[in-house]
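Next up: a single chain in structure tokens, the form predicted alone.
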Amino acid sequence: MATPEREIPTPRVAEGDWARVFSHHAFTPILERAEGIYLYDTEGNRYIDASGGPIALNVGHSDPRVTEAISRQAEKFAYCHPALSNRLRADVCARIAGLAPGDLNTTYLVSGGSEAVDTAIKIARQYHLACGREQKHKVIGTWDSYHGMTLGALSVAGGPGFRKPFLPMLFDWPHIRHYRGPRERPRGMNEVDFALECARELEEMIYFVGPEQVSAFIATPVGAGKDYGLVPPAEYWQTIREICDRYDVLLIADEVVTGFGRTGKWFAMEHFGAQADIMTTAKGISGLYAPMGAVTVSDRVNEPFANGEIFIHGFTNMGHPLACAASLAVLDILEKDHLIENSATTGEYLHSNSKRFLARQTIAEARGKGLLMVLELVRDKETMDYFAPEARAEEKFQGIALKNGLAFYMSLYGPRRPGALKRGMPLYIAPPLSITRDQIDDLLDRLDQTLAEWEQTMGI
């Protein structure tokens, strides 16, 4: 447990050298290293990375083997030049053939979730072209869902905050409701009932919209924005893949955080029996150790591009080398290691513990699957009131959790929600996947001190 003499830390002060980052938002500990689920400050403080970075290392952290395979490229080659070809470009893609589900086979390399969201809506209008149904070119998106920071990942969100200073240079696509969860299922409804009605949104859209100008529809398997970690029914996703397939809509899955293991499937999708036509992955497929992303295709929708369609699009850094040693070293560990396995049992475990904290008056959900848990952070969960911005409830919930050696990634949806909506703010528990038991148990304990000196805090 953190030593009572800690103090808590606060936002750094842009101020000397730190003045000279651009719109720089981290706490004053400043790290010097990490090892496995482990970080540790030049203080000498140590912090559990309790939502894996940005809900992105599904290894640990500072594996030797990673570093090792890094170091060995870069001694041959650093960047491979564009004439000649790099031969761990096609060992990834081949690894990722042999894991993904169904005949996702093909793969584009990018560096990263926004590019690789970029990449699909870009392969998605190109297949259509080449299928000869040119107006094919909008993609349904889900509101309050985030794919990214590009303007085309922001063009197929729904997240208002990161979408209102771009707005005029988006594109003007459509958007539906994800799947949600019970609090929206009308009294007396299933679950499977309503799971049918959120899906049958989409087809409601592709009318109104032409299916002949619908290109995709893109989300996340499990849930968006307000509603992240919410896990639907797999009649939801069955649904979802025959609309697609009666209206000519490619399916895009964004397994941007789900891919490689976080839910206790390699990829989340195979949970619900559904595969997609595209999917879009990151983060977890190179750890964060190098920036990595990747999109993979299903057969289908490789065909044309096989038979000498020329795909127009490319990143300087796709593929990059280094990125795909970290790869491939990762991967190896993610299936030596079992944490696949790991995720689903040590996950399961997690949940058991949701209990515990759903007891408290400002925890008003907890929803996830494998080493995703999101807990719901409200000021009261019978009214579903959040905290005013003024208030600076996340700020001091960061500093807390610090200060009691837990280091999360929180999201700004808590203090920037209109009050209408009456949801809290996402805490998003998803360490990486080597975690044991026992670490469990230990993040939880402090997690639990950390809730009730917040709740001290903010007058409750």
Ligand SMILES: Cc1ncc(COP(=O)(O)O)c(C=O)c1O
Given for the second form:
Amino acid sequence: MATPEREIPTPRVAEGDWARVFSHHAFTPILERAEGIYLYDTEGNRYIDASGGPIALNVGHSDPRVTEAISRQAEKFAYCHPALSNRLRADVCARIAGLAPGDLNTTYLVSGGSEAVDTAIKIARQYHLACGREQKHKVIGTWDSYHGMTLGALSVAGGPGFRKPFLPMLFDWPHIRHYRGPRERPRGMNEVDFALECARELEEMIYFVGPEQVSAFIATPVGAGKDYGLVPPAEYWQTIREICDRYDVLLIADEVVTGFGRTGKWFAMEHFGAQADIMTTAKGISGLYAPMGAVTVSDRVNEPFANGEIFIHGFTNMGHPLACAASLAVLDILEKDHLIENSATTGEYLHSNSKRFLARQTIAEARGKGLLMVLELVRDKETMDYFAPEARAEEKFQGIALKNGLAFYMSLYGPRRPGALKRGMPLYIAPPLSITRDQIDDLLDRLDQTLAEWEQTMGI
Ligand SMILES: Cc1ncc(COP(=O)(O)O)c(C=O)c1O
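Structure of the form predicted together with the ligand (previous: the form predicted alone):
Below is the entire complex, every chain and molecule, led by the chain shown above.
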């Protein structure tokens, strides 16, 4: 691995024009250009985009097939007046219908994940109203989950770090624990029984809240928050599905991260043989070439709206023509370049390297599926202690990783969590789905080097 000797990048000091950027947290390198899995800064340093931006870049950077599609569309029209039909919107919705599982056939386009989640919550409410179930309005979420930053998304999310400042402004809706994984499984209990026990928490919560009030349950398919990437047995989701059906509760699968190939299938719920009633997607759908989000609903949920019910909602930028052009090109690439298959096979190769990281005292867990691998960083995996916030462990990790040619997406999980929860900081390995085995090897070598230097810096 040829790593040029260079100083460790630090967070940028807010001075000059940078002081005019509200609440800016980036490190010093300035992005100049990006291509494939690589980012290049203005000093000519190259970085592997190891987390695919915020686990979102499903095709590589600067693919001319996408940039040309966007500019071709911009030359025709960049925005469509609301009085006229936007053909591209129908094209994208039809493409999603062809790819989405089961009868998830109708899509409402938005501009991102948070908007998609808020939209899903409102579709669920209006669906129940149309069905005469007027009391149903509460959405059950999972603790420590992330569903975005709008007030609706924060209400169903469960990460205290994100919610606390805004608590008085959020809906006081219930949360359960997501599937908790092998670490919390009681001794002697098998995996499936434990998964069923976790799933039954939903039925208990519906009972206590009152089924007549519960509109929907929302969760991410492969773990929530600190446990992101934890893959439950299929029985977990199948049982959740049954419980939702029993109480007329809609199941919302938030596939903003997992949708469009990240876990080796088009959508992560396909691993479990359970179909959601509403699916939220964003990120990978346009590979971040333009802001795009989508809410795809089943035929049952669509029925009242197909029969004339008007959905009371809308955004100026929904189904924006340039985002639609980008998404159509991205979906073409995902299919033509077989990137979903590459996510499955190269992902398997990635996960076959887990042991190499688990040998370290600072890696407590390696989990995930496809090209989503989550390593859980701790101070000591025997005690499952994490570093105190003053130790600035994430900042040091990111700086060393950048020096070694890796750009990671750093989450706020870890440093803000009380030690009692015994969880570390998730590190997301989620590169563009076009990554090759050789590039994975390079990424992992650089990560090994980064971990060794970071451990030394942290006094381990
Ligand atoms: C599962 C999930 N849902 C929703 C969102 C919000 O998406 P956005 O940042 O596009 O609003 C995110 C963002 O990371 C996410 O991970």
